[in-house]
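We begin with a single chain expressed as structure tokens, specifically the form predicted alone.
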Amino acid sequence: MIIPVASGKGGVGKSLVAANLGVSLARLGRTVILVDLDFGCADLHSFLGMRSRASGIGSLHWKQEKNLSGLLAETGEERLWLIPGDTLQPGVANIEWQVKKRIQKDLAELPADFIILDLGTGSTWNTIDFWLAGTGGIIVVTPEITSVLNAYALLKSAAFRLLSQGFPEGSSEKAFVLDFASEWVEDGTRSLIDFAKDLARRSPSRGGAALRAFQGILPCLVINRGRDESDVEAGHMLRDLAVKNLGITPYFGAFIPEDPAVSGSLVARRPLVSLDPEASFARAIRAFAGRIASAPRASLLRASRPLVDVDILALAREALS
């Protein structure tokens, strides 16, 4: 199963969550591959205490390696592997379309129970295309208005990307999508799902397929650095915006409390779940991994089911107690 991890803005703990989630799932007996697809700032290896190496994603970009499996690196953690990013070779931040398609194909063929993608920040096409590759992409947010609004922007861009990709260049359907995108006013009177249904009526075959793909967008929200129960409102704000304007319902996956032990793990270059298993951050991540690992395999692979769906307020109370 592919689990993409993204965020609308930097500094919210996206890579921290991805690395510790990968370790936690591996310790539950699952085979896990972490893939660093943050093309502009590849540093996932540092969260695992590994050194940077030249044979990362850049080797595909410069045709030094044929596929992702040739880049698998041992992490020192049983059942956990890493495909590193690359900041040593120039041009990797702007990978070619053909390289992106090759990576997407290779991801589906990697031999693992869970393939966790640490994506770049924001709403670039590369980030969005890889985020849409999973059945339930994770979005990490912090209880700040800028984090929420940027996460909403990512969701909106992903939804439009999915709709427009279903139609060939120059088609009337694609022109219809682009015209709507340029004129749409997000005032709650007409949501993006309403437009997608109109599109399906105009073009039952391709438009219907686009609508079904749109309905398969099931974001999993992780609230990081929560300080008290009121911080769950950040998740509800994002959920309300997405439901009202997009017709997309984000689900809640985890509430991770603010934890001073995190900075120590970054300095030590070790995952906090290893360095201090009883830290509040570590406990919350392990619980999140447990919910993912215990979900029936069939439900994880169905686009109609969310990755995880929890009562976020109850979870916050538990994490903060």
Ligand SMILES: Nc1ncnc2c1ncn2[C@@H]1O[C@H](COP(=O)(O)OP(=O)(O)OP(=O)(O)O)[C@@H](O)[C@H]1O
The other form holds:
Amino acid sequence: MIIPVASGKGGVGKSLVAANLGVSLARLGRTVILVDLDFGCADLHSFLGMRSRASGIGSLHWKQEKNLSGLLAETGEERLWLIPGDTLQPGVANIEWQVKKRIQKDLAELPADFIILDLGTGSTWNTIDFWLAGTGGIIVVTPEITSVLNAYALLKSAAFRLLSQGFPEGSSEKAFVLDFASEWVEDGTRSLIDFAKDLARRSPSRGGAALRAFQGILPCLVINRGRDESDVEAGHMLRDLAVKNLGITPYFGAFIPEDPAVSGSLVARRPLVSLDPEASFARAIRAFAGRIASAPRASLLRASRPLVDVDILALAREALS
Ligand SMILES: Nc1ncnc2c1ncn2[C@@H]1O[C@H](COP(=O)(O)OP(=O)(O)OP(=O)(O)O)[C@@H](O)[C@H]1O
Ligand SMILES: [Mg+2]
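Next up, can you give the form predicted in complex with the ligand of this protein, since the form predicted alone came first?
Every component of the complex follows; first up is the chain already shown.
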């Protein structure tokens, strides 16, 4: 199962969450591969206490390695592997189309229970395409308005991307999507899913497939750096915006508190879930991993069920207690 981790705003904790989630799932007996797909700003290895010596994604870019599986590096944690990004090789931020296709194909064939993708920030097509590779991709937000609005922008771009990809270049439907995108006013009067339904009526086969793909976007929101239970409002705000304007319903995956122990774990170069499993951050991540590991198999299929779905306020109360 592929679990992409994205965010609209940078520095909100994607890599920290991805690394600690990977360790937690491995400790629950699952095989896990963490993949650093933050092209140009790869640092996932450092959250695992590893040095950036192993070759990574840049080797695909520079054609020294043909397959993603040739880049698997041991992390020192049983059942957990890392495919590093590349800090050593220049130009990886501008990954070519063929390399992207190669990575997408190889990801689906990697031998692990969970493949966690640490993505770059924002709404570049690379990020969006990898985020769409998993059912219920994670979006990390912090309780700041900019983080919420950028996360909404990411969701909107992903939704448009899926819709326009459903139609061939030069087709009237694609032109229709592009026209709609340029004229659309996000005032809640017409949601993107209503538009997708119209398209499906006009063009039942391609439009129908595009609509089904659209309905398969089941984002999993992770609120990070929560200090107060009122911080769940950030999640509700994003959910309300996405429901009203896009017709997409984000689900709640986790509420992770701000925890001063995080900085100590970064200095010690050890994930907090292994350094201090009882720290509040570690407890929240371990509980999240437990929910993911025990989710019904049906949620592994696109367009079926969200990754997880929790009562975020109850979770916030528990995490902050
Ligand atoms: N729950 C938390 N408690 C305390 N500090 C945190 C928490 N989450 C994140 N941080 C701090 O925020 C920093 C940035 O986190 P991280 O590098 O994982 O973000 P990112 O979203 O991956 O950033 P980038 O966009 O640069 O890839 C961490 O190094 C840590 O200091
Ligand atoms: Mg990062």
